[in-house]
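The form predicted on its own is given below as one chain in structure tokens.
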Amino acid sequence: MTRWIDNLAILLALLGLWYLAWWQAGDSAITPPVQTLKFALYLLGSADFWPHVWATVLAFLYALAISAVLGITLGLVLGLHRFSGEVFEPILASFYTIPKVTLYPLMLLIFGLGLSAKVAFGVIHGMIPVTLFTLAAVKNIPGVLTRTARALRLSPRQTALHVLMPAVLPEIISGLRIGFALTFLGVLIGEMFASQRGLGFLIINGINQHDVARTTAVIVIVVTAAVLANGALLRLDRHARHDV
């Protein structure tokens, strides 16, 4: 009950800030919540809107799958090979701090316009946090676990499945949760710069045409979907840590 009250208080505070921003900036910069909600419902009921949604979802699923597979694999390899991990961890962390939009000309040159560019933008945003979280999880496995596995004469497969995997799984899920959000952000950025379809394209197109109502409504739809998905992943993350 307390959590619901806290969430309601946060929502009311955000709506208050939204109204204050609209009161200060006016309709030329942002639309008020009620008007935005009406336009968002109109978009959700429009047949022209959903092809853009599916374009974003398709690119995001491809990017998320690639980010997860490459990130977990690379993190496991670097975590198990300590010297490689010590060499590449600061390099990956440094690359993570670079604004990825500065790589737009290079990405456009390599992948061109379309789905491949959006997926590439998503992968370069989401893969690194998954790699770093997985690497840290493997590096921080307590030595007592591996010693216990040896004492019990477990096979390498049994050790990996029943000892190592439960130990690293919570951190990997945390990395996937962060990677989920950043992959989605990367896909939207890719659609803004390298696509003619998708929610990111609708946002940048609305900005270029000064269509404030459409831009605000699409942003609200995107933020709402992202918050709900992140909430579900956060519950999964807490559940995984509780089970360890």
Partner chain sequence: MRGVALTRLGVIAAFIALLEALCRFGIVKPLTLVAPSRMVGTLIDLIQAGDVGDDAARTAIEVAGAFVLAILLGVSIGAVIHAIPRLRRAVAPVLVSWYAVPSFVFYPLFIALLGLSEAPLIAIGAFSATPAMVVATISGLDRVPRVLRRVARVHRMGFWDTLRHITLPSALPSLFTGVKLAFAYAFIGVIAGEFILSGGGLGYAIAYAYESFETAKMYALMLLVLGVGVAVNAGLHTWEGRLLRRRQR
Given for the second form:
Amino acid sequence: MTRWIDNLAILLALLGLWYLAWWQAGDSAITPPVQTLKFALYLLGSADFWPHVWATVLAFLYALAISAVLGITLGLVLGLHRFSGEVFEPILASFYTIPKVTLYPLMLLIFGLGLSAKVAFGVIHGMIPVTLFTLAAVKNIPGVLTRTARALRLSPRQTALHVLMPAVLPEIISGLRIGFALTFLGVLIGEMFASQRGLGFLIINGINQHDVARTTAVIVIVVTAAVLANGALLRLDRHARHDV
Amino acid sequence: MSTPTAHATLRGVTRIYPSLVHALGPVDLDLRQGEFFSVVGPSGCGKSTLLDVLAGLSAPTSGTIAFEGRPVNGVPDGVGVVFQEDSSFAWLNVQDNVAFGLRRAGMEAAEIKRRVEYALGFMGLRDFATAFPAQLSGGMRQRVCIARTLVMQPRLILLDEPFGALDQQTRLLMGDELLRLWRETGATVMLITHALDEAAMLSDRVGVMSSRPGCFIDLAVTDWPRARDSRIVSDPAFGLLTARLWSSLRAESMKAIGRVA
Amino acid sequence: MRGVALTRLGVIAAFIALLEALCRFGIVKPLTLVAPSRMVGTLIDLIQAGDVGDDAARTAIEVAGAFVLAILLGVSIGAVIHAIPRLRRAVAPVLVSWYAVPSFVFYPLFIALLGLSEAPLIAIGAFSATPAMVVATISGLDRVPRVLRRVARVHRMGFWDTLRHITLPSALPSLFTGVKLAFAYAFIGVIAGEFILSGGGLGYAIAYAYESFETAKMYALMLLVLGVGVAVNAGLHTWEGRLLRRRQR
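Please could you give me the other form, the form predicted in complex with the partner chain, since above is the form predicted on its own?
And the full complex, kicking off with our chain again.
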């Protein structure tokens, strides 16, 4: 019960901040909550809006699949081969901390305008955290687990399936959760330049045309979707850690 | 021990947590000037709560506590505490750890140096003066914590299972060091422990506590000479004493783990 | 450990050599990618001609402002949240969802609130960097061992003495992780904001060079951003190592 009250209080506080921002900045920068919500509902009900959503979702799913597969594979390889892991981990970590948006001209030059550039943008943002989390998970498997597996005379296949996989899974899911958010971010950024379709395009287009109502509504839809998806993944994450 | 006078007294002390768990008491206890007193009891019986209220770390729910004739509220001057957990400062080297309290008291540098060197020598830490805790074993770190308390020259030393995390051999040797420290400083010592042999070997008196709420159910006087060490474990009286402590404690310990005696 | 470091250098050198070769032998067109040696040459020329000074200074001010602001805000907010368990439980979902929100979409709002200057970009950088510092502060305060708080009371230390001698040193490793992340996020936020929406700074200069087909200049500036980012991160990493070196092992 108090939980719900607290969550409601936080929501009200955020809405209050929003109102305050609107009150300070005015209609030329942001629309207030109720008006925005109305416009968002209108957008969600209009046929013109959904192609943009599907464009973003499609690019995002491709990018997420590539980020996950490449990230987990690379993480496993680097985690199992200790030397390579030590060589490459700092390189990956510093790549994570540089502004990748500046690479966008390069991406456009390589992939051209369109879907592949958006996907590539998603992948360069989302793949690194998946790799780093997987790498750390494999590197930190407690030695006692592999010894237990040997003591129980498990075959290599059984060991991988019943001991190593469950041991690294929670960390990999955490990595995927962060990779999920960053892939989404990357795809949105990609759409801002590399595309005439998608939610990122709608946002940048709205900003450029000073269509405040549309921009605010799309941003709210995007943020809400991101937060909800993150919440669901967080639940999965906790579940995998047996920490519910 | 000439005339044994009360150094610290507890009268009708109880402690009930806000969750209404009755943890301790009522307890009446006189710690004599310069004695080595141990408290044993089943886990969760309130031994550590007893130490906390005596140290002034938490207030009793009822009853009075006095140290050197003055009522205790807050940690009194002249009381030193050694905890079970490693409480060395990871960011200071050994000599800075040991000097910590003296520096805070604003003592002059030459005197700090003298006292720290003495404490390091006494605890066998001289070769590790510039080492950091992370480079030391658990036993060595606990020595650092004891040395940090020792340099303050406390008149009452409270130890809360200080050797709980150490292996048996190390415990015996640390026990010897503790006895030596006690003899040389003349301080009053109260040791909380769950190890009966440790209590039997080190103490002048051993108080046995019941399961929660902890009260004293037995008080054993050991009659050991002041000059004693861990070899006392081969004395027949040691076996008898340990057996007596265990027979007082067995039923209580079974209660503590949820069995009927 | 030397072997690892040398191999890492070798890998990076090989990568640069590969790029150089691809460009020199015309396998990649100069409109797509310029040789690393030419990037460096162009960058030196730009610096000597004084062409990057203004943009670099602007970006530096914005990143520094955002970084400092994020640390101050992050530590204070983190301390408050840590002190009130109920608040902590309530804001936890907000904190973990934060990086799922693309911060630069708030740029128009920040311009309307703060005017057309460096301030909106400082706000964007701080907006993306603060939560990392908040989380680091909370976890740092969580890691102050209870026994050390008791030691502080045995030594009869007051609030400020406890903070200085016990709390801060105990929380330092976590705090430093936060500082490193705060820099990275402030840097990313500021450059992305400049790149997408602003009219000045290195991010803007790169976008401008791209749009006016000055490929060599664009890559030189990208190299500068990359170099500065990596250098500051390495600097923070070394400093952290020096501060915490003797605590580990």
